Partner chain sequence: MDVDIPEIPSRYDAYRQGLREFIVGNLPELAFKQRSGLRAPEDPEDVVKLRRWVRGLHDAGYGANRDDPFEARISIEELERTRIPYVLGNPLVAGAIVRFGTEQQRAAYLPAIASGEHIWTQLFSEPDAGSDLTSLRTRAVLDGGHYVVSGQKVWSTWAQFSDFGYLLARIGSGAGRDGITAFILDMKSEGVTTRPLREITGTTDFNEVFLDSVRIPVENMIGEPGAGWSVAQASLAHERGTLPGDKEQDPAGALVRAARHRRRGGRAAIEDGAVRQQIGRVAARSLMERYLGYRVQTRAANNQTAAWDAPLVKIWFSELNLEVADYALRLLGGRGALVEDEPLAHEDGRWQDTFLYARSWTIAGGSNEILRNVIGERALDLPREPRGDR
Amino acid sequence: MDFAYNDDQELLRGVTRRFLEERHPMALTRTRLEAESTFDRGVWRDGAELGWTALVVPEQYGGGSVTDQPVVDLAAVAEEAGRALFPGPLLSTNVVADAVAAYGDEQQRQQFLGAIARGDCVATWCTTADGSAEADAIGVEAVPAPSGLKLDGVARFAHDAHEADLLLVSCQAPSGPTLVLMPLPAPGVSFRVLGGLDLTRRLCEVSFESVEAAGHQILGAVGAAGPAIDRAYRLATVLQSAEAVGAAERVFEITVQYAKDRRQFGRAIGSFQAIKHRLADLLIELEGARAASWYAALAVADDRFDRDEAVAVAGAAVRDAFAFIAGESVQIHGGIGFTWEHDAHLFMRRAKVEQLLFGDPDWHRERLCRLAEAKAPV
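Just the structure block for this chain alone, the form predicted together with its partner chain, nothing else.
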């Protein structure tokens, strides 16, 4: 029984925290709240040197992890990214790297993995037209063409797609779901940054108009990407949960400090049980979320028997906890929490948006109900 990050993972986490505090402080994030791009390629490359994009890449392609559980290593990094409300596509790039490592052929691995690990290739995943994880919500159609496939349609809510060097595109082919690797720029692919609630991160609409994809761009076989897409969603949920835990932890710390400093009626407001008990409730939800997030990372890393259940628990609970904590943090701050200048709303905005992506919590609760039914004999 050793349900904690080990020393190497803690080291990675500490280095990442210091790096982000120095190179991507909230003050920097705030200068870009209303800018077209929140992404800083210099910070990304230096982050890559710390291993951010190399952990799920096998050693022979220039990657390497700190333990034999790369997904847990990566979750430790993602917690820190979340803590800083880091804008970059850490989750998406790693999901693409993992998909290429698991399902790519030798040429695809050679072409993309080293560049991703070095931080030279920023990658993102185009999932569905509505941001859900429903199979029938894939909005890009792939039809056979002389060169391979021709793509038409739209994907939305892709992290930083307009800054990316590589897209992984979920498509619907006549024979079934298909994944296509699309290096950018590519003729017929256009981008629009969506006006979004989360000011710290840019989500894009990506349109495909008669886009040619050669055979060597197809990841795995045409029509057979179901398992690869499931795997990508599992990793996305693990990393999304880890980011949510880190962000929730940070906004909780800020709020506890405020409850100690702010005085009304001659007392620190944290001495009132109305506030104290609410903070206790936030800690309870934070610690439950952390346990769920860690367990999901562990279950995916080790391919445990209860992997799908663990991922669904994290998907159902962690972002709801983050949204609860961030919302109550604004409330406990009172009027100052309602101001643009205070950071609380940035966390609340991030929380609300994360609840909607890669399968919302209700979707995961439905999965848990199905799993419970399967385990309870009629």
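Can you return the structure of this protein in the form predicted alone rather than the form predicted together with its partner chain?
We keep it simple here and write out only the one chain, dropping partners and molecules.
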């Protein structure tokens, strides 16, 4: 097994890194920290031309991947997005595109996939009322209506929902979990931008009040969306882990450089044994997180027998590692690490929020235990 990116994927990473350094550097992100929106459609469309939104879209609908492992290709892009703390809904848009490609009918694929691949349609996923991955936390109820379904309820922490053109809504119908595609604007759908710890991106509360969803908007069959939701969480965990690895790598580089530059008692602080040991611990955490993230992407891309276990390991370990690295970075920087002017706190804010979305690390550890128990010999 090739446990690293190949030449084409490394090229994709390099192009993405250069693009973000030129078009969306941290200095630009900082100018929008207190704005209602941090999203730039011009940058998003140009990123789509690089393939950001087309990798999981089949070729016949205007997409195409770099290799025969589109999930791994997308993970390479996600690493670079995380490294730059890119605010756009890269994860959620690709989760929606993958769901439509895998479970949509021909009309739905024709209607949405090409627009997503071109960057003309920004999509986001409305998961649960509390942002967790628990099925009973779905906060939107779907009841039968003459035209199809009527939606009522709330979904929270939907990435850039107020900027989206399309919502993928997780609903609870009487017969079971259901997914609905909701083009925007739509009567009865409203948004509230939530204040949060992560200042680089915007998460929203989406409210549904007697919202009519026609039959052609239902993704798959009513009450049978369990496998589709599981697939969406797998891809979301893989991409979130990749973003975390990229961000952790960048904040580690910043910290190492600071340890070389900052001098105390006539010496660089990186020459002190206490700092050396802490940096070594951070590197071990980073490489472990990278291994877990890469293997999860490979396992999902190749549909390996241990796919679910690999995703659970990544979901449990990678974001905790990112939070540890970001926290230690602030400590090693000392007083300047707590200031508004330094970037260290932005990475720590992102890391703490990442730990709560799409199933927190405890949820993934519990899932891993259940998977292991189910496969254990009696």
